[in-house]
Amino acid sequence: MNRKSEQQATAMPVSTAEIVREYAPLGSGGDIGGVTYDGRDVWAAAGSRVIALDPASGEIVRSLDCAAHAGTAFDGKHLYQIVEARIDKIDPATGDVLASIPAPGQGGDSGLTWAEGSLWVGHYRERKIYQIDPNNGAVLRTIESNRYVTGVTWMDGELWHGTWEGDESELRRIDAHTGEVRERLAMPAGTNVSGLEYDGADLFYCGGGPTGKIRAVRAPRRAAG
């Protein structure tokens, strides 16, 4: 991102993110490294497990014994999970790893989501988002940010990503071609983002890193029509 774009991002008005609900600490209280949503449950990367949370009750309803270090995604049938420098494709019914592809950040990957038949992967310290082929990991597009990328999701055809620098986190809507920042939601102090997913209705789910929490954040309302 060039200097002009950095200035543009800084000048963009910032709204305060509204946390609707906190879930946690979950399970053993370990780190939450990524989150996704399958239309019923929220799935989260929790170190040596992928867990499923019922967002209505707050109860953990499934636990898969799978290595799970960072971003998690769901394509409508399978889970995808970042593990060190690879992305595993997982059967959510059994926990079996069906296939693996290389992660584009080679171990520096930090967010994952599914959209348009592709996986979208955050590269934390490189401040980049990659669109990759889910069959072989080939990079199809690279988008630059000016903040560390700690989660990626799509909302109504618009790309959002989480940031976490120092003790500050934001949810940012960006142009999916130029990386230009279009909208910013600032998380309250001390509530950081490690994983991001839109539920298709009115919420973002955000991983809370070492707190072991997942937070539901109200998504911005859009004008009808």
Given for the second form:
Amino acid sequence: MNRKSEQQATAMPVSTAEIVREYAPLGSGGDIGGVTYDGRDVWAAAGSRVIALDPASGEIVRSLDCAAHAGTAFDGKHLYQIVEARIDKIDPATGDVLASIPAPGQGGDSGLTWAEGSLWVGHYRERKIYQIDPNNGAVLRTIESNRYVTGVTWMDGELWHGTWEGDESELRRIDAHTGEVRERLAMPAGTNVSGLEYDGADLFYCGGGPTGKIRAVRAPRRAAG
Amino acid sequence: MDSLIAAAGRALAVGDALGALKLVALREDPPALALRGIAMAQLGDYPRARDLLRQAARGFGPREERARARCVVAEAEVALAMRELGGAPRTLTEAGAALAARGDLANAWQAQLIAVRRLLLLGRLDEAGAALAALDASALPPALAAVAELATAELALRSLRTATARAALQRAAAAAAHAQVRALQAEVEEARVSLSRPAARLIHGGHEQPLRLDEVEALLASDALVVDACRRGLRNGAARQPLARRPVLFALLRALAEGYPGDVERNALIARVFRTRKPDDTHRARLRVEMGRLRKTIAAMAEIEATPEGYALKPRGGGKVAVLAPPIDGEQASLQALLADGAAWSTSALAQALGDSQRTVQRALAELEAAGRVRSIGRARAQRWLAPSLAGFATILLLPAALPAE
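For comparison with the form predicted alone, kindly provide the form predicted together with its partner chain.
Shown next: the complete complex, the earlier chain at its head.
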């Protein structure tokens, strides 16, 4: 990223993310990669399986045996999961892999979300977000950020992504056309973001990486209308 | 962290180095370089591993201090496996502190343990002991606890505290079993077996008897006057008189002790200590002088009486007299017995202690080194000799802990 946008980013006001609740489905160990939300349960990639967590009770209610290394998404019917250098389309009822497309970052991919008929993929160290065709993996658009991109999600037409650069993590709203940073929520020290999903109401779910935790963070309130 | 790094990290954690390499072999970004380095280390290519880890450490940005520090720790561990002990320990200390400050305690402990093992390998036992004492073994995860207990056992054995060593090895075995690291379990087992091998011979009243290390410890703790031909000195309970720098006096003392309670003829002493079968007056005069020196040196523990035929040893306490000899005779066994104290010896000090020429000692050391039974550090005049460490420490198996997924 160029210096100008870095300056713009640092000029943006930063508020501190408010962690509403912390889930520890994997205890204090194990990796949480991507997270997604199907309207009822929070799904999370946990290395060799994808787990579903009931956000009310904090219990693991489902567990699918399938490789899951990074971002996870849900299109209303199927799960999408980044595995090695591809994206698997998974039937959440059975855990069967229905189809696979190549991941745009060739394995450097991190976050994944579904919106408007497209998949949105974060390319971690390239600091990019791609919009891809879920049928063949073709890249439709590339958005540049200026931090390492982990999770990506859409919140009411706004594109948000998690950053995890070294020891610092933030949630950022960026302009989906220019990549300009519009809003920043800093995660408290020691809490890194490995996946991000908006629940459609007032929460972000954030994967906690190697801590094996999932955190619910209050989404910023918007003026009515 | 991205998808392939996560997948490769998982492969490494279960020991599938080739699987991990397949995933990241063509990538040059720092996390991939670090994983490739660890994989190469697991495959035994240490020089390449060190290169990759160095490149990775350089590549991480200023915000990625934790990842950089992990690479430094992993590189230090590879250097230890290569037995390259010249690296700056300060870099390792700083990396450990950086990790601790960022809450990565497991890797900070790992850094501290690498420092302890380095000191052990260098024969700097006091410093190793102090560094080890600074670690809280009960807080360590099992694999690291096993390593810490192995180091404790080694320190205890070097100073002949076999009960402490045995207890530490027991804890090490439990921790290694808990960690489920096979190679670590094997190392602990080997160290335990070595405890029950004969460590010395007791020569007493004309008889010989092999002793295990704990029996040696019991003998040294008894009120017997022990002429220790392993470490070259005279011991009586807590009192000790080192004689490693006085080879002639020690040879005389040992001859007297083997003759105890009788006396030993002058000519026999001359033949044994001065190595001549044709004694003349100069030899007898020299024997008198050396006997006078020995008498003065060991006065606190024993007297030496002149008899019509020769000399006799009279322990002050009136108790037993025993000679503790290396388990087998010969140059090499004597060298190994001396090195068993874990300290770093120079060739000249070893030659002096054994009363041999440096050339003879050097030859024996070279043969022992080729057989892996001694090791050396430094070059030329700075070269020092040490016993091999009791446990090799399954270095490479601990490495994945140095780089858990970021």
